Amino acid sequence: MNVGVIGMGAMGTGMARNLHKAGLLQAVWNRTPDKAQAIAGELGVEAAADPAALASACDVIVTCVSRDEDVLAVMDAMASGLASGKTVVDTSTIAVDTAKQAAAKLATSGVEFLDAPVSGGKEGAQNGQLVFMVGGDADVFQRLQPAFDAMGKSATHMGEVGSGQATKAVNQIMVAGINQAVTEALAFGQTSGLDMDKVIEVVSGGAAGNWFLQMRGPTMVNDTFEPGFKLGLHHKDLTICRQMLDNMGVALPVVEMTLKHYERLMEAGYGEEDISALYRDKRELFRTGNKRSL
């Protein structure tokens, strides 16, 4: 099985030094050459000249691009180097809809393609530890094992092509509430002038202990916020969640409250820190008197 990977971003550069280390990787690629440049010299591996060219050289090709738009114009600059039998496997986080286009694109060419979104973030991907979630031809998936294997600690078929970003969205509607939960505690916990240090360590090892108070309530209370996940790309996710809200008819507080403060942020020049950045935001609360509307 020969791999190649679009997208050399965060995501994008794990996964491919992790199918590396596998003995997977053929090629990569990206929209800025000299990202491919230095990881196909770092890796000793191809940097291809375009996306046609990586696919014509790839049984598999990984897609790690940030936006639907981007994911289909992908498809189609691989397009003169796609053929039957080969799969393109798309961890991007999009819609449900945009993935369906994604693969009839593909099917026209005998090509297979499977939505498979990950949780992780940053860490996961270097560590070789995301939780991919997937959608496609079930028979597609099992042969496929071996690289989601390399790049990740757990892949489930959640069903036909759209499942994968539908549980993905699932993930994204709870990773803002606990977002929401944790950064608003702690900005309680530190105006109550308690040693946070403490506090974290506490709460980690009770009912309210989680991963991203262990990863980043320790950065957050010292205001630091180097991304392992974007904010920007967190707002693109759960706008896209919100459309499908929309199409059930429903609401959800959540989502809407986590918007607004993300947009609050972003206007404030804060879309490329962490999510955890979030934490600024419930600090003014408190300096505020809480007066502001949420």
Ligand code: NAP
Given for the second form:
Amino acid sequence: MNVGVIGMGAMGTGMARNLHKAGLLQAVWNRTPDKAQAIAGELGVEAAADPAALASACDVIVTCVSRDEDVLAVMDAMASGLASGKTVVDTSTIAVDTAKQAAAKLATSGVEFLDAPVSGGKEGAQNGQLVFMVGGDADVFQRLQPAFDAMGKSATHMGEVGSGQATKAVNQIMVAGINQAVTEALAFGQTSGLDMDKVIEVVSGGAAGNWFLQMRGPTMVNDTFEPGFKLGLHHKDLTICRQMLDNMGVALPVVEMTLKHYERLMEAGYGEEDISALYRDKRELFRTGNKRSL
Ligand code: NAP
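For the form predicted in complex with the named molecule instead of the form predicted alone, what are the coordinates?
First the chain shown before, then all remaining chains and molecules of the complex.
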């Protein structure tokens, strides 16, 4: 199996490096060419001239780009290089309907499609510790196991195309709640004058311990919000969740509140920062005496 990766962002770069370690990586492509050339040079693989050239050179194409429209644009740009028997594995976080649309588009030329969004953050991508939630044909999923093994610690087949993205929506609602809880509690701790390194260590060892607290707690209390996972991208995910909830006739408090907070931060120019930049908002509550509405 030879694999190509499209999208050398925070996530795609780690995936490409781990596919290379497993001897599976054939080529990379990125919209901004410098990033693809740097990785291709480092790993000694091809930097494809365009998505179609990458698709033509590879049996399996892993895509990891930002938003729904970007995934569909990349599918179109690959079209002339795709042929029956090839498989596209999209690891971006997008709407269920967009995944189905991509699958239908590719099926017309006999190309298989799996929606395979991930959890585990930039660190998980770098360390080959991602968790994949996968929708699509079960046999195709089985066939691609070596690629999933190279990039992650687990890959679970959730059902038909779109069920990976539906599972990821569950994850993203939970991430919003965890971000709210961790940023709020740590802003409270810092305002109380506690030694925050000790607080993070102690709390991490107890029942409230979690990945986000351990990975982003130390940086947020030191005013560092390097992504990680861009706040603007989580806002995109929660907008997808809100649409799914609308269809159920439900508005969830954590989703609505987090969208509102992210929009405030994006308007202030923090959309490219890590989602832990929500800490800025919480800190402000303590500065202003919580006089503004939630
Ligand atoms: P990122 O660092 O911002 O990288 C985005 C990548 O997408 C870049 O390579 C960018 O190319 C490419 N891109 C964007 N629009 C494009 C288009 N129209 N055509 C071609 N390429 C395009 O984002 P990321 O953090 O890697 O996230 C990628 C996806 O994974 C998103 O759907 C995100 O929600 C999801 N995700 C992220 C994390 C995380 O912790 N970061 C975790 C799980 C899932 P340029 O370099 O040219 O801009």
